[in-house]
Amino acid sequence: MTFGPKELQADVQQKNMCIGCGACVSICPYFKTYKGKTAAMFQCSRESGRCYAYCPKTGVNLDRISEKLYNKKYSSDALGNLKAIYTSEKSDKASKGNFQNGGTVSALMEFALKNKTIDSAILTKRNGAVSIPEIVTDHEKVHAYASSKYGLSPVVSKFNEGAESGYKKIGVVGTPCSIIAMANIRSNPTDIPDFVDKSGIVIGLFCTWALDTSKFEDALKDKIDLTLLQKVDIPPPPADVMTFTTSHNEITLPLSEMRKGIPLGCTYCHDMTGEFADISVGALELKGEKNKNIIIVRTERGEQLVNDAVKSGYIKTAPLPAEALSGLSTASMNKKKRAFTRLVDEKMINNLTERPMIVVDDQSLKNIMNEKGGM
């Protein structure tokens, strides 16, 4: 059964589950986003639409999407399907820029619009605590969009604009919320005839927590000034603080505070490593290693793009320690638990009764439950 932006509206922006992503925005002239929050501009009479189908808040069989992408069922590990995870940085041939920790994403997103792997890549850029997602086709201004931004960014509905331009190997940046909106995308939930997916490549970042753009800026705008914001960054425990970095100076807020501007829907999210990507990337917090990444393999494409960026010298990649990868795996089945903890408390699992946020195998859910799903 399917259900359309009624269904969407109640279900979703009515709860304040919303987390932006823009999956529903430009595929309807009804849902506009500003600053992170989606609004339906009108009513809508559809019975059932890709608004609904696509949002990561209505239903997302995680099986289903898995069969399409991996050709199996959800798998309960803790860090999901993969093929190959190691640490990895920027190399001699990407671009100099303000990146992040090591750099493979700007790194990988260039070396797959020049050797045409893809012909535009959706990424985002920072207008002080706003983030903004645009389609980039210049593969030497992609520098230009490194580092962290930790606000929500409608990712999604860039893609969905690409597509509708003409784009048919579009590449996508996002963490996992609009990775997943992406996977219901590529899995054809409508059944549209002759469905081509035009995504080129989908890269993941690693996330625990984003944050509401407007609790953004009013925790900030009366302490730095927010048109020089250049950096976000969480240092590793015990630090337990937000670093923010302008042009002039560098401030540092307590995680407790910043925490206050966490959307609900965040709350309700199991996915740490964006499961559903063909590469995940996310910081290396291991002692004693600077600007590194972590990066996991998942999909044959994704294991192309990887050994051909190795190769022409654009990231180089090393065996992840075993320290950092049980430090992952623990956070993220903690994640993990604690979003299905808090679904099936609220009957918001597999309950077919009413209109679950997920449905996944209950095997692959008693593991999770139990904590037998880790590495």
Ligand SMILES: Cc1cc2nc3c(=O)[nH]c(=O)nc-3n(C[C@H](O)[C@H](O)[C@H](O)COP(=O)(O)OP(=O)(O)OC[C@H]3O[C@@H](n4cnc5c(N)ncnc54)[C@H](O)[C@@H]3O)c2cc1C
Contents of the next structure:
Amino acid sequence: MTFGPKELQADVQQKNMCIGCGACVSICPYFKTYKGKTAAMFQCSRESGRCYAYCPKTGVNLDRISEKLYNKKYSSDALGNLKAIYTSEKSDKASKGNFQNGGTVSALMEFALKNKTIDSAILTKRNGAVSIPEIVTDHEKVHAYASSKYGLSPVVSKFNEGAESGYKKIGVVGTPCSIIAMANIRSNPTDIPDFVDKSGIVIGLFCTWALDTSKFEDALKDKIDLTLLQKVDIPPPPADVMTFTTSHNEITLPLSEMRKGIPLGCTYCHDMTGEFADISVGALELKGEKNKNIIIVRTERGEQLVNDAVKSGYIKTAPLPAEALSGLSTASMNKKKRAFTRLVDEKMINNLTERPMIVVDDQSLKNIMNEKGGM
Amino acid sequence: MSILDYKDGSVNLLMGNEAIARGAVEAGVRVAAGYPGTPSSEIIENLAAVAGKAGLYVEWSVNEKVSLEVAAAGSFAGLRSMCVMKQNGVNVASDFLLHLGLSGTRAGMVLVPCDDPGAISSVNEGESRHFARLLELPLIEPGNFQEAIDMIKWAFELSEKIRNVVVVRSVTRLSHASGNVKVGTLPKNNDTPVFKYDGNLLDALNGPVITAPVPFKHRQQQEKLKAVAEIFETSEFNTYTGPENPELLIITSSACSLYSLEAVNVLELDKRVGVLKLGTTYPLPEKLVKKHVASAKKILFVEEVQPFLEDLTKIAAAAWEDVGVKKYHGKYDASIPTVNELNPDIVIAALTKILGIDYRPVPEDYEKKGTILSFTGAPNREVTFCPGCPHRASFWSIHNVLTLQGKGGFVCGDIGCYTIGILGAGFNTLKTTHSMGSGLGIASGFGKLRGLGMKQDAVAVCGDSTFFHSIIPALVNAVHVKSDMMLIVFDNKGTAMTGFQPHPGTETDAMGAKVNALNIESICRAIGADVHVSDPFDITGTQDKLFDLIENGKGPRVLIMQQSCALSPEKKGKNKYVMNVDESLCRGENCGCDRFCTKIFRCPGLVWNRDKSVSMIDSVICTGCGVCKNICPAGAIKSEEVKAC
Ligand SMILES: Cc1cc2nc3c(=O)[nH]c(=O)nc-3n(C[C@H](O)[C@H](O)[C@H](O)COP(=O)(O)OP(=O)(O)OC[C@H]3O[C@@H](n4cnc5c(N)ncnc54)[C@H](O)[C@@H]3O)c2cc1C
Ligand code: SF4
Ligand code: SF4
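Show the form predicted in complex with this ligand, please, the one above being the form predicted alone.
Full complex below, order starting with the chain above.
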């Protein structure tokens, strides 16, 4: 069964499930993105389309994309399909920047552009509360995009635009929802003849949630000068706050207040670690450790890039302490369990409904819900 | 050929509005003013064309109220004057008209409202007839083209007899149709206008022209009306056609009298049904009507929209003890509909029902077949903007910006070509439309609801002519109360919808003289709004401005979108670009476009080539504005600048 824009709007946008990844944008003139929101500009009359097929918030068949990308069924393990996991940080060859954690992502992208693993990179810059993805081709500019922007970024719209305008090996950095959209795209769900995967490397950022741009803006606009915002961080528990650093000052707001800005779509998301990326990167949250990343290598091309980047002095890796690994696994499994339980309760998964948000093998679903997964 | 060129006494094919204009000149009119509005506009246009030659002063005024005041000045100064507007214009002018009726006039003054039953080119079905009754002024209604010319002349005489305004009502089917008219002679008239005011307060011809003392003046006005009723009793414009004692009497007026005569004719009822066609409808010539009512058993009122003759007759009949009980048909028993235009078929339907006649104009299955064919066979013609119309480009930008902002922003408008912004042609962007200028007043109100928690952005749109007509007070209001909203002026350089009549923002007046154009931008700035200008054909620039103004602006903001109408004389035949579609790039039916340009943007200049499954430019109707090249997602629409030779 294939569906189109009508169903996309009914299932996702009208139900407020859209997280603004932009997978449906830039493939046609009907969907556009603005300030983190995806809008249907006009009613398109097509009965099936890539917009529905690419969206990570409806009709995602985890086993199907897993098979296309990894040649195996969806893994119900806490951290998904993986080859290796380390701690990491940027190394001397990589440019300096306002990194979120260890600068691994920026360093990898800089290296990948330089050694031509990719011909372009989709990186996200900040304009106040608004996250703006851009196509970057100059490796010297990568560091300028460092640091996490908590507003949703329509990364995939820029991938689509890049693919359309002729780039053939596009590097993508995105939150797990965008990575699922990328997996959808890469698995050619609409059976386009002569399909070519235009992604060069896909890096997933760990993510528990992001923020709706306008709610983000509303929460902060009277408190700081958003145009001067430089960094947003969530210090590890038990801090329970979010910090906002501008060129002038830093303020701290309770997480509970910021959580009000979480889009509904995030609360149904099962993926914390970007399970369909080549490489996934997050913060190393370990006492005494600052400014380091956890890096998960998932595919051969991911492995190759990481190894080359280490050899060329762009990043360095080290074994991941068991404590950090179990902490991450628990957090990741909890996210899956929460989401799948909710999807089952609300009859939004598998054959509980006509057009489910997620389709996954019943055994995997059971494993996760009974918390039998894990490492 | 101008209305002066017809030979005295010759018979000519004239449009109703031409006949009215010619009649006015024959009556020696010297001052004529109006505000453009279909179906009335050609009257002033015809007069303006001969103004110099015939020694007239003709103007397109800023609005209907002012036009009535201008015409009144002519009358006060001793010159015959005429004022012309469409039906709802009388609403605008009615405040002054109420006072004018009380103060009275001097030289003959005629008000010609042209009603539009069925709202063929209106957004209402307003009726000026009821104003005559409400404001106690005489009303006459031509029933054919000859009467259009003759009654106008008579109206001036009548006005001078009673020293008050006479209303001559026309309708679309009279104003805009043509018929044979025998013209009269043109007068020599070069009186010098003088306004006399030295007489005492109660001296109607030499004193000040005022409404006080009100009870005195009001009584005087009512007495004049009584005198008019007497005159109407014997007017030659009231005619009766039919047997002496008809089974059924039709009482009618205006174009409806023609539908009635035709219906009687078709049904061959001339021995059973009589038609009393009234030319003088208010005050009702009661004795005449009574005489005819008495002669018949049944009465049918044939008139458009609301009951007028029916009410007047029934009220009068309450006192006709000697006439006996009659059966009345009309609006109240639903024999005649209370909305929309009438036509002979409707009258035929009423007659057959009342008289129990079996009549089928066409066999039943033929009629069915016709209905099916007209639905399936006829091409679907949608209401849309002309090719190259700046409104399409403007609405495109407004729609896209509001949709992308995703806060439920909307547009309030009024009447103009841009009213079809409600439909697909304007991407369904317009959400309110009422009287001229009302979009801004409404938006100004919405803008204040912010204080009560409203989140949506309100945007008002108006045309350049409307700006002068009735936007300025609303803008002053919005600035005064600091309403959070935005006004967009679609400045297409003329009163485009009604045929490019000049307005205060254009460089010529109605008679073609050079005048100083008032600058909308400076006016808005002087009022205190935050004012910006853009070219709607510059899609990116316009959208950038809109994003910024709607999102970051505070208080009343104005964006003037300047681009001449595609049909404006300056643009005709002068294409800026030659457009064409690169067939190798056009995505046709393929995924990701769904024929965007011909399904969504829908400029008539873009057509779907069914054989090749691609879009193409219809070079005959494309105006070469170049806008569509901005909307094609594949960049398939190309433009090439036309070099001036
Ligand atoms: C919304 C969000 C939530 C996150 N939640 C967690 C979490 O719960 N736990 C955890 O361990 N890590 C989380 N991360 C990841 C973490 O913040 C860092 O991005 C990651 O550790 C990489 O750090 P780095 O120093 O290598 O990044 P940097 O070298 O600073 O590079 C960051 C890269 O991310 C890209 N980017 C920034 N914001 C976005 C965005 N919104 N969407 C897509 N790309 C973006 C930039 O283009 C840049 O290339 C989150 C990130 C985001 C954007
Ligand atoms: S989640 Fe992404 S693909 Fe789905 S509707 Fe929103 S922007 Fe489009
Ligand atoms: S250039 Fe395009 S938009 Fe303009 S008139 Fe021609 S077809 Fe229509």
